[in-house]
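First, one chain by itself: the form predicted alone, in structure tokens.
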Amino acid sequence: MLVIRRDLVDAMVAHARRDHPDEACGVIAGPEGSDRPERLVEMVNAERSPTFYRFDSMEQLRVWRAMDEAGEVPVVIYHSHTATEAYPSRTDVSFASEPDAHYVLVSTRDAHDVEVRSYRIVDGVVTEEPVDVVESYMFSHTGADDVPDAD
């Protein structure tokens, strides 16, 4: 599952509606270990297409070095998907590089209707999984009963 603050996804929705009709790239790093999202990085998108994306590699190179030097790795690689559901394409398994990240797609077919969903994709192999939209990650992984009672 992936858990993520409501800013960042807001944050890669309005990056993919900017870029719309050519789709949008980046990656959301996080601390080592952690699975948790916490700075988004837009990339640019080195196609420039409505149908296909591809970082620019030294672009990436920088980014990754930066993380890195950070203790970060990219928890998120997302992109958008302009005409199409938020679904990976046989080119998106292919590139997919980073076993441990997930892969977030944001379709912007629809201006009106906003697409989020996420993926694991190892070795080829796609699995859908859920995203819970968290405002802060505080208490994302407690449930109400968790959180005391004042005194």
Given for the second form:
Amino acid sequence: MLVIRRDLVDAMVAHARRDHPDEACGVIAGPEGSDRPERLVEMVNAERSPTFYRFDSMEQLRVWRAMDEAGEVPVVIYHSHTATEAYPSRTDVSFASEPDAHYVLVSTRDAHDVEVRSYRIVDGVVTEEPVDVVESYMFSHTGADDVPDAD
Amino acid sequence: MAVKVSIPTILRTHTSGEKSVEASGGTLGQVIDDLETRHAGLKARLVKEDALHRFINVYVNDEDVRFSGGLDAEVKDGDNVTILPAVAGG
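Okay, that's the form predicted alone, but what's the structure of the form predicted in complex with the partner chain?
And the full complex, kicking off with our chain again.
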């Protein structure tokens, strides 16, 4: 299950709508081991394509280093599909390389009914998971942001 | 010559979970060959038919080696080599 704050879902949807008809992509970092998405970073789609996305390699290096220094990991990796449903494509599955991340798909094919779904992709196997959208992490069972993070 | 190599999560099965390992070599190709002697299987994840996999990003310090010679990219003592699988899809 992915537990995620509403403002972060809204930000992914807004990004996907803005870049439509090209695919939008990004990452939401969170403290290592917390499974709690906190800091959204919109990434450039270096392909600028309606059917493909790829993080710009230099931007990825900067963002990954910043996460490393902050003790964060990519909790969510998201991208949009602009003409098909929010389900991982064959290429999504073959390139998935973060076994601990939630892969979030946003479909903007219907401008009035944007679809947001989440998956685990491990060793080529896709498993859909429920998305629990919360106002705050305070009362959700994600291990507490009312308690300071360990180190 | 010793360089530090950062290993991404998905490849840490080859390094007993280590995030960072040491290796030596004057080029990236030599560094990868040296890694392979201690971390078997790693090379096949990075190199295919004598070139880096298209969807593996490798950086020497702050430079994407795709623009500086690929496996022939020069590596010096004290350099940091970072391996990051590309984040991509359709």
